[in-house]
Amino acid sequence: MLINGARLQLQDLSIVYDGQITAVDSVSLDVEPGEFLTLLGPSGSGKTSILMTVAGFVPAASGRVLVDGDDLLGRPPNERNLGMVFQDYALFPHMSVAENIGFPLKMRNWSKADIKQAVDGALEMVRLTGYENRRPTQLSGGEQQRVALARSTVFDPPVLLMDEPLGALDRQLREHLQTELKRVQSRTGITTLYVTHDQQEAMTLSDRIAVMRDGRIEQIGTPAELYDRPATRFVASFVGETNLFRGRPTGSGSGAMLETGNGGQIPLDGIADLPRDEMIEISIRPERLTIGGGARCTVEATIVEVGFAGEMIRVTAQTSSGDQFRIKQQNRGQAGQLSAGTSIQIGWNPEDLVVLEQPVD
């Protein structure tokens, strides 16, 4: 891949809204050339604020934005010279999309023979060769989103900032042009900062996530990283279905277990340097239980709910000290096996427990 996009740094950015109203507090990011980096959170997290600062639209309180060394805070948006896609995508209604993707060369006095080589190179890119003499009106939601990065990319710019781009399409094209996306972003090699709250889009899309929580960043890696290694308890569930448990560490080496407060054990056999007459929050996800013999940790429990999704099962059940283990196996028909009141035998392996970093209290 050419990587075409600089270095994108935030080093102690801070917004605040009407002075007392703190949206993004303290937050450093490096994103790397040609990086698809994407902020993930729940709204009022301050991942827009962030971009919004980055372009220009909403000020800093205190920190720097800068690309490849250049400090970008106090300029206006039209003098960064960044590209930006909206959710909304913003195109011109009475433009055609020729005339919507060659706006941006036109506004910097490219030649119209150089924009019409650009804008053909942008269609063919985004596949949309033919499109040029239409107006948005005519295009479909996917198209429109089309038509809007190959705006915002034509002009070559340093980074790309997507609010939610594709937050108003239905899940069946949203899946389809996430792939779309990638590819684009991955020839162009331009680097990339992408907000949204879907978990999903952001595992598929991005080569770094930063997980936000009130206006700071509470994790940042890959998205493996995150799903396999969450470091606290809303990253765990926050990314993905998890189950949680809450106890002290007791016992040793094969014979450690986590004591819940309703008097529960769980095996903690394989997890080194368990702390001492502390509480612990442990994490493990769903897909990763297993039911019947053979793994190493194991609880006895009995089925409570069963739910068929398709190609997945969906299985709740409870140990008869309280302590719930939510269950996701691939459907291979054994639904029918499978009832509630059912005694079953809960079964993990080591490395797929996680000792969460922040216990609750």
Given for the second form:
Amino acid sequence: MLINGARLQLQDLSIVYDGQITAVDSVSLDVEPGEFLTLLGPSGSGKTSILMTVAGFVPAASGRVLVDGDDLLGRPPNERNLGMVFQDYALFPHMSVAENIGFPLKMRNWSKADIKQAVDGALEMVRLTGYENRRPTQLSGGEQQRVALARSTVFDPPVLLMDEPLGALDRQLREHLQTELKRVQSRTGITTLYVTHDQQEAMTLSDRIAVMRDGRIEQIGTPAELYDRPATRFVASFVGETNLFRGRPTGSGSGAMLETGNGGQIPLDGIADLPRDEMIEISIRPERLTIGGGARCTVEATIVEVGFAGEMIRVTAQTSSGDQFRIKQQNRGQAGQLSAGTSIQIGWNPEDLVVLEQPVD
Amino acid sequence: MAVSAPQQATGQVATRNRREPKNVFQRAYRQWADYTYIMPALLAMFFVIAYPIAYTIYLSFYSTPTAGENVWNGLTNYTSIITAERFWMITQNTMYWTIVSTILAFIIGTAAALVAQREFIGRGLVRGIFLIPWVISHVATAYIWVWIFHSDYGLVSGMLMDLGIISSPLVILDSTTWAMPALILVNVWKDFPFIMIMMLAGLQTVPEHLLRAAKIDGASTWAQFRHVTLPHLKGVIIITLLLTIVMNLNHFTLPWIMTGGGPASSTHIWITEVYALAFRSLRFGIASAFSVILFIIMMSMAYFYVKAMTAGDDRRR
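Could the form predicted together with the partner chain be given as well, to go with the form predicted alone?
So here's everything in the complex, that chain up top.
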């Protein structure tokens, strides 16, 4: 089964609650046909409001929501022909699994034979064949969510909306279902708008991620772009862990440095076009830092803390000027050699260092 | 804490041994402490309920002349009731009164609940107005409506005559055709707020996320009500209907005050007939037999009521 997903466009969409609280402020977004796009952000960032407005449950203050050019605003939810998976599954407890999945088809006046065929196909897709006659209460959380997924896709909607669908599940099951979700989405080719606050989940599932903050899109890009090239301090720290340093760039070429105050200097070797005499902020991921020589940029530091996390070792080290580095290293049995008070050389390559775009206050 | 294999096995044996005994007396014996706690209440109920019931059953097998001793007559009271044409006429009245009153009150009460649940300006006032019939006493209600329906100086006749729609006063409560429909109208007016409250309470328990899921799945407002709201309210509906049926079967005040069972017994129902037999005709024996028949019918309703109330418990067990 291959569904041709539709193009979903949000144009200058604003959502205001009670005429006073602006939840979403002029957001524009294009989701390509068949794309899996995630709205990622903390609570109150407006991501769920956008999803609810696309679904038709929350009115928009202004802007447009287009599916293949067709404006959905003003239409009730039952006339939008969208699929939606809710965080709490929202399965009808008085219906069997087959009746739940067949419900959208029944509402579209499909014949019983066609409903049965489509339900069988949907059950097979979510690997629940044989569960037709069970009640939702007889299913585990993961099985219920798979039924919800089957119900939301059985009528081939052009766009699928997912509101933190894995939020109520434990970590192991969540990881398993992430794979299932991705498999189903790839197989159906359905355009998907996904909402989560879990950056790991967003990175695993998405073709692109829109990071939201205070009702606006902070940055949009592929998971790799967001992780490797975060535009702002918020994105850098929300999507994964990072080390952030503020200061004024001095020197040039291989002698370029970031003066962080108290005499602290961080090498910026090879980074061109840095603004002179302006405060900037740089970000470098903990796993891009090395301990020991061999890197183009290095600083001397003293270990403050060593944390053991199974496959990883987390080291916190501080330079003489007080700049603190967090370092993540693969555990190769070196934990015994690293202890608080040990002097180390922290190194990195210039291409791993990102100068954040947003001006520093 | 890890449990070793022998411990697990012992646990399973223990579980098997603690299985519920099938014998009801053995189960009751296990809960002797619970029964001890409710014993005072049971004793009080025995004296105010069980004793009168037992005495009524006792009387039902006797002829009770106004002068002289009661005389044992076996099942004669029962057979004379069942074989009398009047019993079936009154049973027909009772069914008509109960079924039509219940259905109409249920439809209007549910509609009122759906209206009262929506958010609109003045909702609290509307809810209050809907409750007025319920808070007025039955006696006051009966006299108000007797006045409204009165042929000579009633509100209905007066208004229709003033408007020129009719030329002579309407005969309502004195008509064998219209008396019962008029009583049913009053009964529905009195009862629908109870159903509204029950349904309103039920409607407020319908999860919003289920309605949203139905909407996004393409369900119209009616389809949401039909496929989500109504199934969710199934338990409330059954209990409300059973309670309303029992209330209507036992309804004495309205028919007795408004028509006294007349005209020509056209509004006599079981309960008014029992009262008339006992306290007008002083035929306590036959009135007791009639009461026993009603008691059996009511207890069968109670059985369904308890079954509906405990349906959830059975599923949870």
